[in-house]
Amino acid sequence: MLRTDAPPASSLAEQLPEEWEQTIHEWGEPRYRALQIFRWIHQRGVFDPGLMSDLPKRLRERLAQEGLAEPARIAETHASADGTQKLLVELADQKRVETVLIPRGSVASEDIFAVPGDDDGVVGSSHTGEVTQCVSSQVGCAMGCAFCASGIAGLKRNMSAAEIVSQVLLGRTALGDSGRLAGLVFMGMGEPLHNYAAVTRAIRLLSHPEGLGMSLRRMTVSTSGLVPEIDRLARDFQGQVQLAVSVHASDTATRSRLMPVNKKYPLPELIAAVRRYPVPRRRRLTIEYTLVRDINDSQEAARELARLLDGLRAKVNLIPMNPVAGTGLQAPDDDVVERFQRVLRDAGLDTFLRKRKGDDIAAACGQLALHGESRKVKSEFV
């Protein structure tokens, strides 16, 4: 259920059924119309009132007058040789974001979100045709991480819950009969917890049993480390939503160089918040660590990371930096990556090497960018 202190919906398209009931009642319509409208949007992906054929004409006209309309459309589709699809999604104000459909592999292949031992086949599934969708939450990003293309042009605006949900519905349409959406990761453009209200409303819409009905455990929120919002997410969802935390360094000074957010929420404070996060039985947190040549890839850094994470129920995803034009940063050589991984595994940490998927269409981790925008965020590495 939506918490009573949550902000109201910003548009009709993102109302929950109980909110639709109130709206419909105020319009003098029978309450059962609320579920009809909600199902049209969230089960069928239809936002155009004119297509809602089981509604009376007067109600379809009222919905159109009140502004119910498509929040987004697919402007371009790019397909990778490995089966990854990147969708360029145009919003109603002509702003564009990217969302990625990633084929899922087996645990043995150390796939992108593999979590060995999980009990519901959410990630790391060997089922063919299953796809994880990487969803954007902002147009651009304010975090300014040195190795990520999304923040190069800075933050343009937050996305609404309806726009976030629309990406998922468009992704499902793009898949057609060729695949099944089996998991969502809020890990695309933007910092999800910087747009907390819209992201959490989107989660509730996507998980509602009268809509898409996706399990909360099939959703992962990735954050660069906004400590108050991590605690808030824990309170609001009791740990049912999976958490991925971008650490990317084992000491405060290095992390501040790579991630400006560390100056506000230093690494020790972040790790304390991660330790507070309620992790359900047979589940683990995800620690994301992007390896950058000669910055954070030494064996000593690996040993410091192992000490930092000691006793934490988590797995580590190692991500050799993907190419981002103009950063001047590079991925380490393979042997350096292997040695880093070996140190963590020898310390007892389950550590997986993130496979590069969609690299040929700039859909890999850290590569999603605002097209046609020039650099506005300064970095010491450029």
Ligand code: SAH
Given for the second form:
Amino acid sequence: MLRTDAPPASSLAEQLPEEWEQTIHEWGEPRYRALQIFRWIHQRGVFDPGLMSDLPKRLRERLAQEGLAEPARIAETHASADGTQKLLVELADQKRVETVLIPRGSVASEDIFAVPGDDDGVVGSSHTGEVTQCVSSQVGCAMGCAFCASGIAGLKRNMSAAEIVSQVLLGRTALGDSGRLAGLVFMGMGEPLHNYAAVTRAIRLLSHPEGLGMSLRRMTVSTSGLVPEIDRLARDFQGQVQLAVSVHASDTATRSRLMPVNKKYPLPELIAAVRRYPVPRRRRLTIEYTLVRDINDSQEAARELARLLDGLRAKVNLIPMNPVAGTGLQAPDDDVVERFQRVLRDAGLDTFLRKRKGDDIAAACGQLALHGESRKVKSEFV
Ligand code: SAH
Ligand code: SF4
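Pass me the form predicted in complex with S-adenosyl-L-homocysteine (SAH) as well; I've looked at the form predicted alone already.
Below, the chain from earlier opens the complete complex, with every other chain and molecule after it.
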């Protein structure tokens, strides 16, 4: 079903079962070891060969020699009063990213994350609350959006597929019996489509039936609008992966002001790509719109946005901007937000107001920053 011309794995930790079979064959080991190792990693979250107790010592040593090791560890855990948990994940080179566990079933979260009615692909115990995990895809971000802490920090490096997967597995461990992982959103630090190869490999690993087995429909990739990669994602997964698009403006000049990426892929081109995305039946896209006071929050902007999205199978998530120091930007007042929402609803668009979650622990959208890192590196986008 999925295209298989993906780039090769960059380390053992991110090999798919068929790649493990090849490795195992080259090492002269019996074929069934391949699935054993894959399951240790992707079902049990164990990357350390020393802990793979049903493998012979010889094979464990070989795996360690070849560099198989834990890609990440939890450095800190912060719990918010609203049940949101933020994990600071430390990678092998001591760089840190964040991942956030967001309980569903409360306030607006149902509307934020598209969830199909059935129960397939839910990971973990079934009697407790569902949790959506917000994951990072890069250390920092090159896109430089004016309202976003990750953008202010600049891009340090891409995350590998193994690091992305490990982040998810660490999240599941942190949840324990207190919840089950029902969905993933690539809405943490970084622009997932700017790290296309690693993110799509991570998606393949996480959805593999011999691993976590999370269904593609439960994974949402949020993008600031990299047009060629949106098309590529459409081709590679036939629209099965949920797409969320950060639009944030209804005219291209305002969008360029907020999002430098718009100079490369202007709004009309982006909307055309969004219209091409093959959304499966009974599903829809998500349009994200962060409301910034006096910049994109007028009723005229709302009317223009409604025109832009006319006929698109999409829902709109409005996010009043979360405070980020140093941006000089703010959220509009509540009545302005409500009026904006009303204009969209009156135009027939399903529009939801995203409630802040984890705001008290700086885990809300756009607040995920680098820790102990200095500022900006230059990129093609800024
Ligand atoms: N890079 C991707 C995904 C991560 S950001 C993207 O931009 O889509 C996830 C969402 O949070 C995006 O819609 C982003 O625009 C939004 N966001 C960023 N900073 C924000 C802030 N300060 N307040 C509210 N939303 C913000
Ligand atoms: Fe990067 Fe998304 Fe933040 Fe823009 S909003 S800087 S694309 S993480």
